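Take a look at this one chain, the form predicted alone, written out in C-alpha cells.
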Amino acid sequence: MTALNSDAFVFFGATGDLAHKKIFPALYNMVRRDGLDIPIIGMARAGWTLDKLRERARESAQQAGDFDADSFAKLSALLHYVDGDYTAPATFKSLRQALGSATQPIHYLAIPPSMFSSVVQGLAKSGCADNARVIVEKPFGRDLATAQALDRTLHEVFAEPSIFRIDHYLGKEAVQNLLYFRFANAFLEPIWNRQYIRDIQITMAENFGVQGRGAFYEEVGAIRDVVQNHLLQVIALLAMDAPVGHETQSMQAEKLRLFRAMRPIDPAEVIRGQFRGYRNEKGVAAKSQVETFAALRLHIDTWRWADVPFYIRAGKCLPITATEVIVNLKSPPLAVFAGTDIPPSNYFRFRLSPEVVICAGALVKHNGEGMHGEPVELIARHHDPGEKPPYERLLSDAIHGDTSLFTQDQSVEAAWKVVDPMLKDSLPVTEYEPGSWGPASSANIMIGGETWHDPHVEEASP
C-alpha cells in the first residue's frame, strides 16, 4: 500500500543550531527543487516572532549558497511559528490551531531526548499526534537501556512505522553508492565472502578536534558519536545479504539479521585514545577518560563472514579528514612467476567522504623482458554538484512515508548490544599526538600480520 504524504511539517527546536545549519537549507531546497507546498510550523520556547523566524531562515538559506529570492519567498509564505513551553498544554493547543486543516502532520523533534516525553505526550493529548509521523535525531540513547527507554516513550503514542530515526550518514550519496555497487554488479557476489575476502577495514578520520564542543563530547566520545551508529551502519551495508524484493521491509530485515549476527565486542579487542590537548578544551574534565579515538575488531557470525575480521577506526586530530573502506582480498595461493614472491593481494577501496571514489587494486606487468609487476588502481570517481544533501533527501523521504533510509527500533537495540560491553568496561585511554594516526597500540588488534591502511589525499581528476 502506498504511503500518504504528510500534509504539514512541524519542527521543534526551530531556533536551534541544527535548524539553522541543516533543516532550513533542506526545506529551502525542497521548495526550490521539488515544489514542497505544505505548512511548515516552527516550534520553540525562545520568545521569538514569525518575522524573526523568517529572518533566521533567510540567513540560513543564504549561507547555504545558490540563493534564489523567489524560492525563498515561497518558503517564507509557508512558515508559521508557535512559541511556548513544551510542558504547557496551551502550547500544543496553539499548535493544533496552527495545523488548521492538516490531518497527517509530521513532527521533527530537533530537541534533546530529555524533552521527548513531554512533547510526545503533549502531541497526543492535543490530538496533534493523530495519523501523524515523528522524526527523531540521534543519539538514540546512550546505551542499550536508555535506547529501550526512549523507544518506550515514542511507542506510547506512535506506531513503529510512523517513527523516522535520522542518521544523516545513511542519506549520503556515497553510502547509497556503496549499496548500489554491491547489488548492481554481478561480478562481486561470487567473491564477497570468507573464501576470498581476508579482512575489511573502515577508517573515519577527522583532522580537527572537538571545535569548542568539549562539554558535548564529554557526554558521547568517539564510540557513541560515530561507531555505534554511522560505522556499524556502513558495515551492515557491506555485509548484509541481498534483500528479497524491492520493499523497504525486505531491506530492513536483512540489515537487522546482520546486526544480530554481530558478536558483542570484546573489550580486549578495543583501543581507546585521546589526543594530547583534549583536556585543555573548555568543558572537558581535567582527568577526562573520554576517547577521541577508537579502534576495534568486530566479528560477524554468519556462514558468509565467519573468521573474517572487520576493523573499525575513528578519531579526531588525525592527519586528514576522510572516511574510507578497504576490502582486502586473499593473496593468490602460489607465486606463478619465477623469481617473485607471492604478490600483494587485490582489494576494493571505497572513499565515502569528502570525495566519492570507488577503486579496484590490481597488479599489471612492468614494461620489459622480466615478469615483474606494479600495483595500480582502477578508479571511478563520482561528483555531481546538484546531488541532494543528506538532510534534504531524508526529510523528503520522511514526508513521503519512505522508511528505507531510516533506522528501526530493533536495529538500534541490536547495534547497542554490540557496543555495550566496551562501554561498561573501564578501558583506559592512551594519549596520542595530534596529526598522528592515533595510539601506536591500535596495531595490536590486527591479526595475521595485517596493518592499517591509512587514507591519503585523493589526487584531482586529470
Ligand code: BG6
The other form holds:
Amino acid sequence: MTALNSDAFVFFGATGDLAHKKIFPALYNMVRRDGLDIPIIGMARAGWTLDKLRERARESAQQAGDFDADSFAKLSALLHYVDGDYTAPATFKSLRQALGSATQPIHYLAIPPSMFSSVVQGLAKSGCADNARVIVEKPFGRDLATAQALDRTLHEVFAEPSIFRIDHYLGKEAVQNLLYFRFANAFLEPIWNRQYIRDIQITMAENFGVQGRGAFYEEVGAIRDVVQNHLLQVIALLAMDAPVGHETQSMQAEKLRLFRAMRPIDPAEVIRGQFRGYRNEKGVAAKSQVETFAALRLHIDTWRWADVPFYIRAGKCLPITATEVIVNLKSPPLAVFAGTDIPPSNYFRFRLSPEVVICAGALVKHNGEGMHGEPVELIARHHDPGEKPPYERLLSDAIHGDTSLFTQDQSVEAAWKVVDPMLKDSLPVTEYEPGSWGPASSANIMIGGETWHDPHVEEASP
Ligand code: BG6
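Having seen the form predicted alone, can you show the form predicted in complex with the named molecule?
To see the whole picture, the full complex is given below, headed by that same chain.
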C-alpha cells in the first residue's frame, strides 16, 4: 500500500538554531528541486511575525548557497507563522485554523524533549493530531528510562508507524552506501564474519569544539550526543544480517535483532576525555565532568561476530573532521615470501564524512628485485558533490510516509540498553590537548596488539 503524502508541514521550534541551519535550507531545496507545495507552518513562542520568519528563512536559504529568488518566493508564499505558548490551548486552536483544509498534517518537534508532552497533548486536544504524523529530533531521551517515558508520551497520541525519529546519519548517502555495498555484492558475505575479520573500528572526529552550544553539551556529552545514536546505527548497518524480503519492516527487524545482540558496554572498556578549555566555554560548569571524547569496545554476541571487537571513538577538538570505518581482516596464515614479515592485513575503509569513499586496502609487489610489498587502496567509490543533504532527504521521506530511514522505538531502546551502564557509572574524565587524538589511555581498550587507525585528509579523486 502506498502511504499518503502529508498535506501540511508544521514545525515547532521555527525560530531556533536547528530551523535556521537545517530545516529552512531543506525546505527551500524541497521547493526548488521537488516542487514541494504544501502549507508550511512555523510554530514558536518568540513573539515573532510572519515577516520576521520569512526574513530568517531567506537568510538560511542564502547561506545554504545556490540561492534562487523564484524558488524562495514560492517557499515564502507557503509559509505561515503561529506564535504562542506550547502549554496554552489557544496556540493549538490557532494552529488548527492555520491548517485550513489540511487533513493529514505532519508535525516536526524541533524542540527540547521536556516540551514534547505538552505539545503532543495540545495537538491531540485541538484535533491537530487526527490522521497526523510526527517527527522527533534527537536526543531521544537521556537514558533507557527517559526514552521509554518519551515513547509512552508519543504513543498516547500517535501510533508507532506515524512516528518519525530523526537520526540524520541515516540520511547520509555514505551511510546508506554501507548497506548497499554489503548486500548488493556477493564477494563480501563469505568473509564478513569472525573467520576473516579481526576487528572493526569507527572514528568520528571533529576538529572543532562545542561551538557555543556549551549549555546543551553539558546535558549530553559525547556518548549521548553521537555514540548512542549515529555510531551505533552505523555499527548496526555494518553488522546486521541480510533482511528477508524488501519491506521496510524486514530491514528494521534485522537491525533490531542486531541491536539486541550488542552486549551492554562494560565500563572498564570505556575511556572518557575532555578537551582542555572546555570548562571555559559559556554554559559549562567550572568542574564539569562531561566527556567531549569517548572511546569504547563493543561486543556483538552472535555466531557471526563472537570475539570480534568493535572499537568506537568520537571526540571534539581532534586533529581532523572525518568519520571513518575500518574493517580489518586477519593476516594471511604464513609468510610465503622469504625474508619478509607476514604482511599487514587487508582492510576495507569506508569514509562516511565529509567525503564518501569506499576502498579496499591490499599489498602489491614493489617494482624491482626482491619480493617486497607496497600498500595500495582499491577505490570503489568517490564523493559526489551533488549529494542531497540528510535533512532534505529525511523530511521529504517523512512527508511521503516512508519510514525506512527512521529509527523505531524498540531499536532506540535497545541502543540505550547498550550504553546505559557507562552512563550510570561515574567513570573518570581525562583531560586532553585540543588537536590531539584524545587521552593516550584510549589505546588501553584495544586488545591483541591492535592500534587506532587515525583518519587522514582524503586525497582528491584521480
Ligand atoms: C549532531 C551532534 O547530531 O551531529 C553534533 O549533535 C555533531 O555534536 C553533528 O557535530 C555531526 O553531524 P555531521 O553531519 O556534521 O557529521
